[in-house]
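Have a look below at one chain only, the form predicted alone, in structure tokens format.
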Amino acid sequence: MSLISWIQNNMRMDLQDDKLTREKLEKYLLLKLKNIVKYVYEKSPFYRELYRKYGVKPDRIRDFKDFSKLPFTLPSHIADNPYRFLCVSQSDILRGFTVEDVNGMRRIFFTENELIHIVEATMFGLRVANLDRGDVVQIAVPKEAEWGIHQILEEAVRKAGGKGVVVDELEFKIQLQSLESLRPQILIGPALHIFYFSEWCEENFPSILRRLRLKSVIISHGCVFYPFTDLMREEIRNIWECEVFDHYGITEMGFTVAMECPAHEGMHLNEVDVYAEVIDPNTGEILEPGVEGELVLTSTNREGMPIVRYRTGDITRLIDRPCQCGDVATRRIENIKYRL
């Protein structure tokens, strides 16, 4: 399935032709933004209080410029009281995830429907990164409680027709032994772990590396941010002699924010589920595509705990030119350079 086909299916748009343009996608995005602002105003105690404080009237949002005037949501807001963000009863929440960093500890909650949708979005991202039916995928992430990241990845691989094997012990020797026995086509893991593991394999077991035939390595940034540089990518690619795909996701947005395609011209935004803006971190003003600034995200499909205009602290640029993969509709972001 192509990127455009997946977006059209999830947008449930009745297009007279099969061509999804930026103009059509923006009409969908604006509708979703209007709906989510109205939804959180009616359902979320936090946003109802915030928007009343700033005189926000959801029915007065007519375009993207109006939306950009809404107040930001900060990590500290969620840390103070995550339950005030809920738009459903606590009994409707299936899973909560904890994020802890310099901005404090935050709990992010998901309904069952949201988790199922995250699996589907993850499945598509894996297909973009060359996952084919029958492929074996080694998933190098720690196991968590039910519906943890390991389970989401494993289920997404299964839905895509592959076999996902979670190797939750991140000790290098165990990871390598698993690679030898499983002979997977794809390796997934946190950026820093994959980088140092690759260097360790090259230094200590070059003969084994030559026998392994990975076709893709997919890296994630994890809850603790660490930059994934071009030099790191090049080294991993040279060691494994395969493509390396960057993925960007944060818990607050449901993990599946952006994914690289084989053209490697930035990460395609999952604009079915997320709306992205880049702002001047000092003034809060919207920046034009190509100008570096802070990434601000809005979850457009969440029912349990939607978050509107969330300041991520991550520095990047928006890319709105067509991609060589053939996608002329969705925007992309550059590799995240650093976090404020």
Given for the second form:
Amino acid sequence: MSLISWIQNNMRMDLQDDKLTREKLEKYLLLKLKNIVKYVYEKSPFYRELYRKYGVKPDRIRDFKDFSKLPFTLPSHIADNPYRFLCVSQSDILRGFTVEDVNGMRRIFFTENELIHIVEATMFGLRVANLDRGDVVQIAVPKEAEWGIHQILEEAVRKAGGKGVVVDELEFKIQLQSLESLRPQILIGPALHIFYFSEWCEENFPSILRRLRLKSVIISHGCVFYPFTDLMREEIRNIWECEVFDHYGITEMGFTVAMECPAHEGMHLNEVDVYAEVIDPNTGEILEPGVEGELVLTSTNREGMPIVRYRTGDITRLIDRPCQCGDVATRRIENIKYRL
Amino acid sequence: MLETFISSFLASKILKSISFSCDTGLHLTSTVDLSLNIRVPFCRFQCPFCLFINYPYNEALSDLYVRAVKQELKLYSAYIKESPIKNVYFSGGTPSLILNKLSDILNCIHELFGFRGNVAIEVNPLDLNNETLSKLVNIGITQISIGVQSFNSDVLKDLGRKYGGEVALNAVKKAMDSGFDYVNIDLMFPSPNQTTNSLLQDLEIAVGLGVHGISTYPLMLLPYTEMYRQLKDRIVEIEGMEKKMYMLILDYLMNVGYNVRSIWSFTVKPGFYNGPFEYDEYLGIGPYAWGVIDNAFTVNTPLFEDYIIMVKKKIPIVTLARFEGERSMIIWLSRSLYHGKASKTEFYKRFKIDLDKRFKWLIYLMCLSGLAEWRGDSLRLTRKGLLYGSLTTKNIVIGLLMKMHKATGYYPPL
Ligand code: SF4
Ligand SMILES: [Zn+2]
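Could you present the same protein in the form predicted together with the partner chain, rather than the form predicted alone shown above?
Once more the chain from above appears, this time first in line as the rest of the complex follows.
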């Protein structure tokens, strides 16, 4: 399973006959970028002011190079006033999420359509990580208000024909008990929780471990703020004798940014919803694939609060060579090394 | 002018001599006395000036930590049977957070190496009370270094420390009454709103309490720290204060009978105690611990998670810098001068060449500019030499940290 069908669905391409190539995807991406820039210029007070200040003419964007000259959006811009980013009226917003770090507190808003779309994207991502019809998934994620991450995951698993069970209590004993009674094929949770939980199980209950036979471990709020190192991945893989899938998502971009595939050589970008660039954090210049720099993301598919050229502070590299998994169209990123 | 030139020349020469490589194969042939520097990476909070990444303490993590440290010690024990362990130092982070687990580690060191030497520990004033102090004594800790930073509540607040002057004072008082061989305290200067007066008061209190050692560290602002972000427009002003304050510390402490243990440490019991990085050769144990052994400066993996995985199979050194030939001489000279003096006899013993021949010009210029002078067998830093030594050492430490962070890969670039 790869993200191709997800992208083809969204591009409304014929699933059978038409093979998705990088070329076709780029055409599509460029179109989306042009549209989103026009859209935010018309609808969002923040971007109208920003683009006027920089003399940006949205209909003069012809290629990716033109696009890469647009000014950046910084976390502090959103912290200052998230409402100025809105392209719809506040009554159309169904759910807001809060992000807080050294750059301040940011509110990120989503419409109902967007949340439904996120569930869909998540479902495709989970299928890349071996989720099949009939699978049981233990979701080790704290419960939040309605439409929280836990619910998005639960809903996505259900849509894929599986059963997701949120085990909200992260205490190791309870997690293990529930693994024993649910016998899930897949375990999802935050990187550090999964890592320490695995160490703890190995140390204290090695025999139970072997009986559990997980198919996949999926890292939920992946590597953000924290390097999820190769050693950690290797360790988790050895402990559970299963595949480990990393994932990258930030709230600002609607969570589903990139997902690791079974070839385990980087995370495929969800190029239905985001366009990724890697820049030199000091000069802002675009860097070639393979060169380490700061990830800059644009949400190409949002109606409520699209964000254009957002500086994530996350350090990684773009990979543009074709992937062993057969998905030759989407680009990948390496796991995040650290956040600036 | 000349002194500035010499200092920056020396700093750049030393930094150039230290280049890290990932070839971490060590040939542990050392038979000299070894010490262990065991870094405990837990803290209650991250202080805004702290140069290291620490982890919030929790029981489960600390169990994993102790298990991993024992595994690492075991790995070393296969190599260093010949070299007796003379000192163990628990450095921070905040080792006093795992007080109840220290004896577990010490027993392991005893079993593996037959160790019976000095045990020193860094403690946070918040962790010192009658109960913890008697625990420390009972598990065989003989030397204690208290991270006071200041006795002045306003200064402490600026430094983001979560206790007031009163707590610091009581902690030191109690420690003095607990029968340790050596009580050291750390002070920091200059902090953003500290005056020379409040620094002087800190020194007077420390001396009044009769502490055996006083370490005074200049504030080092590294760009990824929170304090750097707060103070970056005031760096020049703060560094101006640093010079004045260093002279004040030096003159005051010399006057009341303290001796130079190092550029940044003063003692009334010379030869009794060494700070965690002041030993000749020591192994670094724990995540992001560093050591000096067999003419190499070693650095362990910085990440706690990687650390506990790595020690299952191998010594967790991820990068090291070798000092060979030329390099080892300049490193030796700088490490000696860090302690205030360099002995000709010792240099000869080590390198079979005369110190004053090998560094003829450098020494000539140092003497000419009044930074150093010969006294008998030793080249000694003068009062002015100690001041420039402090400034230079600070630059070297910052440069070294930048190199280390870069070599280990997971820190924000500086
Ligand atoms: S207590 Fe010490 S090691 Fe811990 S954060 Fe503060 S300065 Fe750093
Ligand atoms: Zn792939």
